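Have a look below at one chain only, the form predicted alone, in structure tokens format.
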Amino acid sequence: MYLGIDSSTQSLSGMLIDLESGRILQEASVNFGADLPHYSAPSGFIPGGSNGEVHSDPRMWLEALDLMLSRLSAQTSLATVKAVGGSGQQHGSVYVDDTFVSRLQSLDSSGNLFSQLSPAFSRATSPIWMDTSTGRQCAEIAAAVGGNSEVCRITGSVAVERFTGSQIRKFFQHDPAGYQRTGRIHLVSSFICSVMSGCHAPIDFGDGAGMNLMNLASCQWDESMMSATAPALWEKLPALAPAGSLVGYIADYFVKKHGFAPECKVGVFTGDNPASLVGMGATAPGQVVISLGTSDTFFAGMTEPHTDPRGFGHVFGNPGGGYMCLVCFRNGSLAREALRDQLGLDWQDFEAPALAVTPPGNKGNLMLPFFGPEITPRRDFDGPVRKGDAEFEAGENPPAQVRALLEGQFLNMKRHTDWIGIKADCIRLTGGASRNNGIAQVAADVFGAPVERLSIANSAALGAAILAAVTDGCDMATLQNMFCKTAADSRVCPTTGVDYSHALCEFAALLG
């Protein structure tokens, strides 16, 4: 058996896979809000942060890890787990002092993780990917290295508020004594991996690229970015290493408390997006993943680390080798739900009759589908922009409104992923809205590629489990063929004769 651990924004999950049967054996999860209400984080983060600040309590992640493993070990013995892999929400950072490793190595299995490791935190809370409070620090970092185009060339992304580098700079500026006390700055992924292995774990290339600190070409920390961020940062960051490479063996605490074998290996963890790329079976170029969630996300494997000239997309390391791109669209389900509620519809109306009675191309009725500020493109909208016949522009004709929203979302996605230079052979659709056949059909038509839906919900945990097996010497492609299977009757092919080239040009002109 191999164990994948996924520490996401709202929960911490574990998944056990068995290579002999090719099955997922067991899963267990801890929801931070429901299971650990004493942290007052109903959605996994501390509410009410000022000026865009969004933090989580790292003790919550430790308590969740113990609880998840207790639940998993109650279902099945963990003694035959050969290796552990993992993923963590990208960009979040954890700050520990020089006592951290000695505390890890002297953990008492009759106690718990959070109380024994709490004294090692040099920063009480951890900024996570939702934090947008570091605009000034981003500007300072970009100015120091010659502008955002240079930041993007070096690191794969422009300086981003949510990324780790600007969060480190803010900590150094606002609490220099706390920064001085910090012996090591971990990402969520490398922090959980360090706890599991009892030593300072490396950061992998996929997660490391989401910090605005790693040089994409060399896959090493970049001297100019480090110097622009904070002093002596070289001394405080872990080494960089490929995901799935061996860190060591599982810490004695987990052997005694949760029943692991001492020879269980621990591999380098990665970020949740690179792990999802693995778990969706899409690490090879040509396989595209579109995740339809609160925000929509497009990601795919790349052979070369070329970057988005518009500065909206991101390039990370790919656990399968090479690189991966990621582009996030804020107006995902937020916009779909807003239109649904405005028109008094339900989700079935997004399949039939709306899409059944309107043709692809929507008779020229076009919508910029933004019901609030968007990050791709980075612009403030306070409502959608409509262009078409008078009835449509007045917000009437619900079927046309539904099709225009969906076509607009996928046209915007296609427009802002053209820099990748990849023709999609197949699109793997995931997320709650992916189950809607009408939405899947629009995606297939706009991109001109077949759409498949995976039969598994937690692709990040599956990717983490596959990486655990890779740590033990297994072949990733073989594992993906075994576990990353599409759901029965999930394939949707593009409609014959439909071409959205003209609509894409019209959409780009309307966008300006």
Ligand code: XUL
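Residue numbers count along the first chain shown, from 1. Note that the rigid core is defined as the largest set of C-alphas that superpose within 1.5 Å between two forms. From a predicted model like this one, the values you see are computed outputs, not experimental measurements. First, how it differs from the form predicted in complex with the named molecule.
Residue displacement note: residue 314 has its CA displaced by under 2 Å between the two forms (rigid core superposed). Once both forms are fitted on their core, a CA shift of 2 Å or more is seen for residue 446 between the two forms. Here residue 97 does not count as shifted, since its C-alpha moves by less than 2 Å between the two forms after the core is aligned.
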Second form
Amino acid sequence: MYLGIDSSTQSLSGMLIDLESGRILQEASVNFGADLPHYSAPSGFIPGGSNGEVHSDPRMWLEALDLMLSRLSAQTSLATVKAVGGSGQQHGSVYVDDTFVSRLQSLDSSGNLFSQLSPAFSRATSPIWMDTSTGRQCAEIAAAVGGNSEVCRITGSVAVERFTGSQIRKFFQHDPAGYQRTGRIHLVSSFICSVMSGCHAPIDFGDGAGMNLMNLASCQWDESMMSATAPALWEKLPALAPAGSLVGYIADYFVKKHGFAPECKVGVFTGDNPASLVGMGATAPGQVVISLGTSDTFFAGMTEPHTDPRGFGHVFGNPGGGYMCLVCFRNGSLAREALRDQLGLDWQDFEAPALAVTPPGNKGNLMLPFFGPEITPRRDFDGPVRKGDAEFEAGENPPAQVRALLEGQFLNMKRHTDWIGIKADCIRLTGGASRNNGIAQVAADVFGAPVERLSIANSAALGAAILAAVTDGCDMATLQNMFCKTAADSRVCPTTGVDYSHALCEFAALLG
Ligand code: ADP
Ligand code: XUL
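Could the form predicted in complex with the named molecule be shown next, to go alongside the form predicted alone?
Let's see the whole complex now, leading with the same chain.
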């Protein structure tokens, strides 16, 4: 039995897989908004941050970890779990002082994680990937290393607001004493892994590449990027290690509290997107994945690291070896939810009547589908921009609004992934919104390719569980053949005769 843990934006989930039967044994999930309402973070982050700041409370992640493991162990004994692997929302960072490891090692299993570990936080809240507040710090970092093309050459991405480097620089500038007090800066992934293993865990090359600090060619922290970011940073960053590396054995707290065996291994955790690449069986180059979670992402394995000339896409380490490309869109599920709620609809209404009564192309009604700041392209929007007939532009005609939002999201995705140069024969779809057949149909139509979904929906947690087994000596490709099967009736083919090339030009013109 292997356990995968995914700590994502809106929830923390666990998945137990069994290699003998090739099946999932159990899943458990904690939704931050619904299960932990006392953090006042209905979508997993603290609302109302100023100037684009988006933070989460790391105590919430700890409380969720205990709760998820209690739920899982109430259903299945965890005593035969041979290894734990994991993934976390990318870029988010957790700041701890020098007492962190001693606190980890003296955890009392009659208490809980969040109250015993919270005194170790040297920054009370954690900036997450939705944060767009560090434009100034990005410009300073890029200037210090000779421009964004140099940052991109070294790290695989230009200096990006949500990436950890500019967030660290902002903390150093705004709270130098807090920065000084910080002994280690973890990513969400390496933070949860540290808690599970009772020591400072390393960061893998998939998540490490999302920091603007790792040299993509050498997979080492880059001297010039670190000195452009903040002083003495090399003392505060965890080690780097390939995916599948062993970090250690599970901490005694989890043995006593949740019933793990002391010999249960803990593998290095990775980012949710690299884990999803594993869980979608897409680590080998050629297979494109679209994930429709809180963020919408488009990613694929890559042999050589070529970068996005527009500067919006990224190259990360691929847990299967080599590289992966990734483009992330901030207005994903939360934009779909905003429109759904504005129109008083539910998800079923998206499929029918909305998409059923409107034709592909939406009679020329087009939307820039941004309900807040967007990162691809990087723009601050206050709300969607509509272009079409008078009724549509006035926000009326709900079915046309729904279709315009979805077509706009996929047209924007198509436009900003053209640099990758993969013409996919078939696209694999995952994430919460992928179960919606109407949304899947719009994706197939806009990309002009069939889409399919896997029988296991939570691909990040599945990828994390597969990586746990890899840590224990299993072969990744064999496990992917076993678990990453497409669901029987999940394939959606593009509608005959539909062509979005004109709409794509119109969309690009509207975007400007
Ligand atoms: P994350 O891992 O980023 O926290 P998930 O991949 O779990 O997010 O996706 C959660 C989102 O999926 C929810 O915010 C919700 O908007 C969306 N979702 C869930 N079910 C549906 C559905 N049937 N149709 C469209 N969207 C859905
Ligand atoms: C990727 C990104 C998001 C987060 C949260 O660059 O910012 O996809 O990983 O899912």
